[in-house]
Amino acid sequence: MSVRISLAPLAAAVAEAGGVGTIGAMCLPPDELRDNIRQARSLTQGVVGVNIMYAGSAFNQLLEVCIEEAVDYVAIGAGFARGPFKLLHQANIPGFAIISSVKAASLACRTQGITGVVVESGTAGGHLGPKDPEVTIWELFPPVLEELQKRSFSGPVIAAGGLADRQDMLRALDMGADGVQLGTRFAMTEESSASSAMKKAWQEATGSQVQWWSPTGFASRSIVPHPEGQLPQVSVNGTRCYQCLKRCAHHDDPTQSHCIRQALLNSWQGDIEHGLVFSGARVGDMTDIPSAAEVMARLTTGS
C-alpha cells in the first residue's frame, strides 16, 4: 500500500465515505507527497494522514512534509524511533506507532508523542514485523492490547493484517480494538493507484504466501501464485539503486540481490511478470473491484 498505491485519490475516497484516509509516502519524492496531500485535501473534508516507512532514506524529508502541510496524522513503521513522534507532539500532530510485538508496546508506551498504535500481524500484506510471519491477528492481538492497558496506555489500538470484511471488523472490535486497518481490500478498489494488471492479479489469486525475498532481510507476503507459479527474479545487471532504503541488500553489493523497489514498481507499472505482488493473506477471498465507498458502507452497515 505504502508504494503508490494509496495515493491522493483512494486516501481522499475513503475519508469521503467516513473513514480514515492514508497516503502511503515511500517512493514518493517530497514534493510528490505534498502534491498529493493538497489534492486530497481538496477532495474531501474527511480525516487524511500520511504512513512513512522509517526504514526509508527520505524519512526525515516525508515527515518534514507531513509536518509543513499539518495532516491529520502519521503513522510510522518499518522501524522505531522516539525522535519523529517527539517532532509530531511539538506539531500538534496525531502519531501513530505501527507494531508487532509486546515488547514494542511496551516502548510505545514510554514514549512522547505516540497518540495511537496500530498492531499489524503477520497475516498483512508486504514487509511482516513479528518475528513469527504466520502469527494471525487474533493470536497477536490480546497480549499486546494487554500490555498497552498494563502500562495505562489510553490511545487507540488499531487491528491490522489479514483483516477483509465486517464480520472481521466486528470481531476485532469485540476482542477490544478501537477500529481496524484493511490494506488489501482497499487497493482492490477504483480508486487504489495499482495498475490493472495488479488489480487482476489480486483477482485471481488463489491465497498468499510468506516468502524470504526481500532484500530488506524480513519475511513478506505476497500473492498465490506468481507467474509460471514463483516469484520473479529481477535482473540485477544493470539495475539503478535508488538508494531508497536505510538498510538492503541490493544497495550493499547490487551483485547479490535485486532491487525491491524496483520489483514493486514493476507491478504498480504492469509488468507483473517482472514484478512483486504483496497481499494480505486474506486476498484468496476478494474477487471484486468495487468503490472504496462500497467497502465503506459492506463495512459499516454490512449492505
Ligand SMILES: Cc1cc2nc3c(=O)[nH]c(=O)nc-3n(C[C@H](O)[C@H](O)[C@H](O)COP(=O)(O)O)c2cc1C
Given for the second form:
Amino acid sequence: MSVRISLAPLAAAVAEAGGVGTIGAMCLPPDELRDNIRQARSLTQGVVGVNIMYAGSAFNQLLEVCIEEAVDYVAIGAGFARGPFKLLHQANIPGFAIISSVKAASLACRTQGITGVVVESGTAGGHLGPKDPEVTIWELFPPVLEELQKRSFSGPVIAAGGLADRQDMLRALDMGADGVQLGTRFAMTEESSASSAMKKAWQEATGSQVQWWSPTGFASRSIVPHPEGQLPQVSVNGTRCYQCLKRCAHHDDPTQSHCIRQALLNSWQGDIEHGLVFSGARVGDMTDIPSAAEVMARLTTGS
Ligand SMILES: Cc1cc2nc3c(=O)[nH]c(=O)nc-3n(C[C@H](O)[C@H](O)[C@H](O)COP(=O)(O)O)c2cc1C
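For comparison with the form predicted alone, produce the structure of the form predicted together with this ligand.
All chains and molecules follow, beginning with the one already shown.
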C-alpha cells in the first residue's frame, strides 16, 4: 500500500506471522525501496514482495531494484504490459498481475511470466480497476475464476477487496480463491506506516466512497472529508509536479485536477483535511489498531 503505508515494518511483520508481506513501492525513490527490502529481510525470513504500479513513471527503475534484490514476488497493478513479466520470469521471480475483469483474466493467461493473479473488486481501498467500482468480490470473482480455469491458468488466484475478517476469508476460499489480500485491515495496524491521523480516520469511518476524479484516470475508493466530485484541498495551482505518473491529468492541466501524490502524502503527514485516505468498503467494521501478528492470528486461527 502506497504512498508510504506498507513499508518494511508492516511487510516484515506480516511475513513473520506467516503471511505474504508486501512493500508498496509507488512514489518511493528506488534507493529507498532497496533500503526497505533489505530492512524487511533483516527482520524476517518470511516471504516479502513488492507492489509496483505500472502507471508510475519510475516503474522500470523500481522493477529493476526488485530484480536486483531478488524479492520473493512482485505484484503489478494499475496497468498491464508483457515486458515486465518477461523480465521477472527471466529473473525467476514470481510475477502477480492485479486484475479486475474477465478480459484482463484472459490477457493474463496469454502473458508469459504471470505466475499468479490478484482479483481485486470495486470494494477495495485505493485505485480501482473494475468498470463498475461498486462490484463486490463475491460478484467479480466467480466469472474471473471461470475464465482463468477455462484457459487452464494453473497459478494461485488471490481474492481482494472488501475483505475484513476470517469469515470473509473462509468465504473467499470456499469460492475457489487460493488466498486473500487484505489492505485496509493491515493499514490499520501498529506496524503500518500510516500517520496516527489516518489511523484515527479509519477507526472513526463508517464507510468509504468512490471518487471519480483521480488524475490517474482510475476511480478510487477512500474516506475523505471531500464530498463526491470535489477535489481535495491540495493546492490545485502551484503544487510542484513530481512527474510521478506516466499520464496525469494534474500534470496536463493543474487547474483541473489535484496532485494525487501530494494528496496521499498530506494524509501520511497527518493532514487528512487536505489529503486522501484510501480505504476499502468494509472500513466501518474495523475499529481497532492491533498488531499485524494479531490480525494474522484472528484470520488463521479465529482467536
Ligand atoms: C491505503 C491504501 C493504499 C493502497 N495502495 C495500493 C498500491 O499502492 N498499489 C496497489 O496495487 N494497491 C493498493 N491498495 C489496494 C490494496 O493493495 C488492496 O488490494 C485493497 O486494499 C484490498 O481491499 P481492502 O482494503 O478492502 O482490503 C491500497 C489500499 C489502501 C487501503
